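Starting off, we have a lone chain in the form predicted on its own, written out as structure tokens.
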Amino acid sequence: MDIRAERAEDISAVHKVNMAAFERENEADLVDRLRSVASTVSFVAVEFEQIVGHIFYSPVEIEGECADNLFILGLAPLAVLPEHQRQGIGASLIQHSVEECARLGCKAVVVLGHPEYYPKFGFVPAKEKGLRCEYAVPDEAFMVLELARGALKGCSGTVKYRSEFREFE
């Protein structure tokens, strides 16, 4: 399996992976709308020349106290074709992509996801770092991973996702 940055010719396959993984169009349509936004990051997992997984990041803002120039991304969505799930593809996408996000200058990543899954990669409840989600979700489901030690020191407030997310609530 190879993990690489998404290319223009991958768009259709990425759309299909997200539709298959989530059994609806919302996440696939969200990625399509966010793709043109500055500072988004998108990776695919390729196996035997087929895209079997996808991970996407878009910029988020903290409404509250935080350094103005703090670059934070929101991980959403992470998708793997159903027939390829539970084979470590999602884990590989996360591990590879967070390293690349750090290399690009991202200081932290937030995710709204399964509290049993993401802590394996170092994510902690965002509440522990003074952050909360703009959506009404359980504290343990909204998590953050600092990519630079102490990046969130002194930060507190509400994490705001891009307006495109609200179109799919």
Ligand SMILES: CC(C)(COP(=O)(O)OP(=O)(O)OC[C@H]1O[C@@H](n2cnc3c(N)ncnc32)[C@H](O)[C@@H]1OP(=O)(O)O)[C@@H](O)C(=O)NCCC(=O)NCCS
Given for the second form:
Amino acid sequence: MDIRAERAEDISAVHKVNMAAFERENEADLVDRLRSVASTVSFVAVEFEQIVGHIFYSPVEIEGECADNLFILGLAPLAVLPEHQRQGIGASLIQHSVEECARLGCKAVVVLGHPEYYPKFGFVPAKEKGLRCEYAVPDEAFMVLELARGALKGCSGTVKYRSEFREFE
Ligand SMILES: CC(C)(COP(=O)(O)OP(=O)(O)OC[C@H]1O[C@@H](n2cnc3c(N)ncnc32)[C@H](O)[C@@H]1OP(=O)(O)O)[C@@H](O)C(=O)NCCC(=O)NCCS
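Structure of the form predicted in complex with this ligand, please, following the form predicted on its own?
Every chain and every other molecule in the complex is listed next, the one we just looked at coming first.
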């Protein structure tokens, strides 16, 4: 299995992976809308030339107190084809892509997701770092991973996703 940056020719397969994993169109359509936004990051997992997994990041804003121009990405969505789940593909996608996010200058990644899954990769409840989600979600479901030590020191505020997210809720 290979993890690599998404290419133009992957777009339709990536759409299908998201549709299959989430059993609806919202996440697949959201990715198609966000792809042209600056500073998005998209990686695919490839097995025998088939795209079996996908991870996407888009920039978020902090409304509140934080260091100026802090580059933070929101991880969403993460999808693995149902028949390929529980084989470590999601884990590989996360581990590989967060390194790339750090190389791009991103200081932290937030995620709204399964609270039993993301802590395996170092995510902690965002509340512990002073960050709230703009949506009404359980505290433990909104998590953050600092990519630079102390990047979120003194931060306090609400994380706002791109407006496109509200269209695909
Ligand atoms: C969530 C998802 C991306 C995980 O991908 P995956 O390739 O199956 O996950 P991995 O095989 O890498 O699992 C890594 C670890 O997490 C565990 N895990 C996998 N899915 C999990 C889940 N939904 N909840 C809790 N733990 C989970 C695995 O058992 C494994 O643990 P281990 O290393 O201790 O054995 C995949 O199940 C999926 O596409 N689900 C549907 C879409 C979705 O919910 N996306 C995430 C939105 S937050």
